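Only one chain comes next, encoded as structure tokens, the form predicted alone.
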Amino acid sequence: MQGILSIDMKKRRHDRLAFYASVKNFRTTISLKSYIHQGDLGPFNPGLPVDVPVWLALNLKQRQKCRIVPPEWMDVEKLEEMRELERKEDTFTPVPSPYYMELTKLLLNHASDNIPKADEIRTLVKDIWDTRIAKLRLSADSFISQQEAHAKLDNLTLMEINTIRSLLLDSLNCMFKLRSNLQPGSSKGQFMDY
């Protein structure tokens, strides 16, 4: 039970990190100054775009005080290019944001009316995600079958690493147990649990 709780807690922490990425906030109608632990924000002037944390943008959007301008990479043409590049390359390509999946989900769930072609964007990001996860599973399978001891994880996001983490940890633990039992001086048939 403790293992399940720690995974959920890490996912929540990871979601919280994405919540602090910034988006542009537009058409704000409040003119007060906000004091938060990240620093001072505001005063907000109507009609002037300002960068704010995602959590604040979503809060203001929920209260119908602003319009959210999506990140530059959240464009159909750019995402199509990214999808094609990801499909062509054997290695992982750089993503536009380390929280691209979380930001997409948050913005499309809470501000889809501010995002042009929201359904196409949702589909493209899902395609990119599926391609990257398939590559990750193939890489993990190759890593395990070659009995490697370490790997370099370039251009992966925390969420992608988190999806494969339990499989890799379990596999590496089993490989360690098998290797330690094959070494001279180890007691045969007895697994040591570390």
The other form holds:
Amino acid sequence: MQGILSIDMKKRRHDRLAFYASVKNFRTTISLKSYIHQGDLGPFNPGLPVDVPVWLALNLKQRQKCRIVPPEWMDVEKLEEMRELERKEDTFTPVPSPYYMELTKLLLNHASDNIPKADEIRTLVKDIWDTRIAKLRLSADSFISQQEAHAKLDNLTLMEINTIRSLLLDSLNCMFKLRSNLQPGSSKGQFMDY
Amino acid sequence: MFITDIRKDFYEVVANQRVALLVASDIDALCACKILQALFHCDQIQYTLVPVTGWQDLGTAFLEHKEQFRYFVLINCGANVDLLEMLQPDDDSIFFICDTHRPVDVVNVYNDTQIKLLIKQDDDLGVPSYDDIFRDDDDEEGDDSGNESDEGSEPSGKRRRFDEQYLVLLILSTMTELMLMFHLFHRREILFDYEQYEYHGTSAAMMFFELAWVLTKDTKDMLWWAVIGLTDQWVHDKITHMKYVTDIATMQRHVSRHNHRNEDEENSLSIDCMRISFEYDLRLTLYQHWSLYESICNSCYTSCSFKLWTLNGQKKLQEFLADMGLPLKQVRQKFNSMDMSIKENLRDVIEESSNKYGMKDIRIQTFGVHFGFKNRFLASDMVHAAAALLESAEKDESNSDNFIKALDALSRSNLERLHSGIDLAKKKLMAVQQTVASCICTNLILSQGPFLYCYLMEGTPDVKLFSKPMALTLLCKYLLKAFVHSTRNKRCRLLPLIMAAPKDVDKGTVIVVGIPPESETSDKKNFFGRAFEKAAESTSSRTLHDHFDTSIIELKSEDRSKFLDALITLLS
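For the form predicted in complex with its partner chain instead of the form predicted alone, what are the coordinates?
Full complex below, order starting with the chain above.
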């Protein structure tokens, strides 16, 4: 039993992601103990909250066997604070969770009736995402135009890296090609194609 | 036999088995199927879905699947015939039948092993008691053996006594024969009374919703499907108004229960969540997805009350609109683009004005659903859309394709399909109105004595639409209502209507539908099923009684006239 989730086209490199949400089970008659990759699960007792992988949580939710308790950071006030912090700082601030965007999307699509103020949370997370992507674009732009050799960025999540990955790599490749053609010694007027 | 505990006797029996679902082609069955599918998905019960359109389809489907499946669930088919005789199943096949067709065949009621009926034992079933219909043969033998023992106890009786004994025996045997004959006659009479009228019972979708509720797995989606199933029965005029109102009250209890579950002052639900609300809304078909003017022109109730096929009627409509203060330009626009000031009090304004024009029941109790920012639908909108998709007369699409499309349109995630269904429904309604108008204006409805008769010629526009049973029945009902409003002959208003339309030009068949007379207090009981059978027998016409509703048959066009004559003699 692998936690295989394909969430977004951008995440083509991420074949297997397992992350945890807290799931509260009720009116279930499962009292199984299952052995999966990351360890054991269960036993599930009705009425007691249990931590399970997200894929199992969503499956159980769709089969109406459980209720999902949102993670602590998925709260309107906390997200508002984070958004303000993000807007103030020039660099990236620490994120609520390394998979905040994916979790929000999954949980709000399937379990929005268990999450209070789901619409506001969706807007807040989108705002945080937009701010961070804008900063990322700005820094990638300056990196390429100033022809830097290396850069260090803190607090980026995997999904944000993925959005910029192909653009950054392709543009750097182009820059390299152009630079190597401009150097003396190489045959003029011949542009090497890969 | 009737199932009392639906969870124990049905759901837990099929819980670990593979089930074949045989579903009839009407919207109530589709909704029931959706609810059952959702329940099966929750508990990972394997099933095979087979859409069936008639008895032949049902037989073929059963033959195909009887090797692999032991449990069959029949939705809206199978209760009104002797199923075991028709299908000849093996002894271990078990049938769960949830059907709205009444009367339920007596063999199905009293079979204890193979037939399980998922039907509530309401008061209105009126099934004759076992003793009235089935006679045990033991009684007869008991009499004989009693006689013999009498005889035997006096082996060497005097000859006179022997003669007496013999006489007594003779009298007793004649009496038993007479009793048997009387019993048979009585039985035939009881069965005739029981099976004479055909009508409909509680919606199948509501039955399955109750199952979901008992299992505490009911969701708002399932509740919405149950509401659509009930509304289908009302739109297609299958149940009385009283029954509809009672069932709406039942559904209203469930709706309030669901609405109070999650709503809170602080934690309001996301806009994407489904909200079902009780509406006391207008009886104008599809008016929120059309313009108000079009909707008034194409809804049966308003069109018949105004008599919109006459010039006078058109004028009255203009007066009506003027009376309400609605400018024509606004009213002809799409409903969503009308001015907010007009839309706000629209229902009350229309109700007030329609009371002046003799339309007392312009508003009807129903439910509406609301999810996302744009999507608002009334239950009757969904019924019309799904019905149009189910019977769309495209050439390349088979029955099962249409079935699947209609089934998809009922899910929340397939909104484009639903909208395409609504467009098809609009075209269908306009075709119905135009056909009604032309039939009335050209006096195509003839009184044949005990009933009215109307035949749609082959060249009529949109006649392909009316080769399907549900569409033709809808047309039939609208036509009868319009006729009742337009005729001056008081006797004709109380007559039932038979309508025929060409079904298959190559094979030369017509589809014939009979509906009961139109009245305020009609109990919607239809006697044409038996009448058609008898007429076909007596004239040996080539008919096909394939549809689950016995009042809809297929007939060869050449036999039309003799069939009708037989009917006239039968019913007069």
